[in-house]
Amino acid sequence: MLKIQNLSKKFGGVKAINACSFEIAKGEITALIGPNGSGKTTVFNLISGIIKQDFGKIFFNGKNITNFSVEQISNLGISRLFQQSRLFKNLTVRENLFLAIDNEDTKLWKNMFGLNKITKEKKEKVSEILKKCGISEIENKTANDLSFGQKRLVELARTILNPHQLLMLDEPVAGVNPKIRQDIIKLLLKLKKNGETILLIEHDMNFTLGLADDIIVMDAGKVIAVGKPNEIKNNKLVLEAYLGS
C-alpha cells in the first residue's frame, strides 16, 4: 500500500534521513521503531507532506505522491495522529469530531462557523465513533477539561473518523495511563480485524512487540532491520542500536 524509496533529508548539514526504503502491507499493523533521533517522525512528516525530501520517492496505492501537498495527501486517504495535542480546546468532544468528517479546508472552516449543515448521517457517524472509542460519556465536555489520556482517545477517534485508507499514528500510547493504554490496544486490534491498515511509531516496546504484525527499525536515518516481532527482538543490529555495541 505504501512504498518509501531511497528517501533522504538534510537539516543544515545533518542527514536526518539517509536513503531510507521500506514498504507496508494493506490490512496489517506495522510499527516504525528506533532510538530517539533515528528519524521516525521525520519520515512521518515526509509521508504527510509537511516537509519535502531532498531525494527519493513516496508511493501510495501505486501513485507517486512525493510532491503532493498536505491537503492532497490527506484527501487521498492518509490520516495522521500527531504526537502533540491538536484539539480545539474550547470546543466539545463532539464538536471536535464533527470537524474531522469534512477534511477539505473550505468545509472545515464552514463547519467552524456553523455554515456546514450537521446532517443526520454526520450525527450517526460521530455517535458511532464515540461508542467505538469508549468516549460517549465525555462527548459534551470541552477539550480543555479532559485528562491527557482522554484527549489522546479523542484525537485517535478524530483520526479514524477522517476519511482514510491508511492510519499513521505517532506514539498513540505515550503518557497515557494503563487503562487507556489497554483501551487503545483493543481499539487498534478491532480496527485491524475490520481491515484497517495502520503504521505507527511507539517507544513502548512491550506495546509494539505485542501488537504489530511487522516491525521496521531505524537508526541514524536508515532502516537497519525489518521483520516479525520475534525476529526483531533477537536481532543483533537492533540490540546494538538500542543498547550500544
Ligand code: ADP
Contents of the next structure:
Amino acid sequence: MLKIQNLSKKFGGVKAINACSFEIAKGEITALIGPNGSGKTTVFNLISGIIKQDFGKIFFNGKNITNFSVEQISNLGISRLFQQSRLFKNLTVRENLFLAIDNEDTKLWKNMFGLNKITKEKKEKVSEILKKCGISEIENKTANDLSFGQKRLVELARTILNPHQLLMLDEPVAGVNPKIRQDIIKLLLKLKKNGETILLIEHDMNFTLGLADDIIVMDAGKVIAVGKPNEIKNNKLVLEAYLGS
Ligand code: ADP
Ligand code: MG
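The form predicted in complex with the named molecule is what I need now, so please give it after the form predicted on its own.
Entire complex below, previous chain first.
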C-alpha cells in the first residue's frame, strides 16, 4: 500500500535518514521500531509531506506522491497521530472530533463561515467513535482538563475519524498509564480486525512484538531488519542496536 524508496534527509550536516526503503501491506499492523533518534518520526514527516526529502521516492497505492503537498497527501487518505498533542485546548472532546470529520481541520475557514453543518449523520459518527475509543463519558470535557492518557485517546479518535486508508501512529502509548495503554492496545486490535492498515512507531520493542504483523527496524536512519515479530526478537543486529543505545 505504501512504499518508500531510498529516502534520504539531512539536517545541517547530520544524515537523519540515509537511503531508507520499506514497504507496508494493506490490512496489517506494521511497526516501525528503533532506538531514539534513529529517524522514525522523520520518516513520518516525510511521508506526510511536512518536510521534503533530499533524495528518494514515496508511493501510495502505486501512485508517486513524492512531491505532493500536506493537504494532497491527507486527502489521499493518510491520517496521522502526532508524537505531540495537537488538540484544540479550549474546545471540548466532542468539538475536537467534529473538526476531524471530512478532514475539516484542514478547512477551518469553512467553519468560520458556518459552511460545515453539524448533521445527524455526523453526530452519529462522533458518538460511535467516542464509544469505540471508550471516551463517551468525557465528551463534554475541555481538552485542557484531560489527563495525558485521555488526550492520547481523543487524538487517536480524531485520527481514526479523519477519512483515511492508512493510519500512521507515532508512539500512541508513550507516557500513558498502564490502564489506558491496555485500552489503546485493545483499540488497535479492534481496528485491525475491521481491516484497517496501520503503520505504528514505537520505541518499546516488547509492546510491538505482541501487536504487529510485520516489524521494520531502523537504526541511524537506515532499515536494519524487516520480519515477523519472532524473527525480529532474535535478530542479532536488532539486539545490538537496542543494547548499544
Ligand atoms: P526518532 O523518532 O526515531 O526518535 P527522529 O526522526 O525524531 O528520531 O530524529 C532523527 C534524527 O534527526 C535525530 O538525530 C534528530 O535530532 C534529528 N532531527 C529530527 N528532526 C530534526 C529537525 N527538524 N532539525 C534538526 N534535526 C532534526
Ligand atoms: Mg520520534
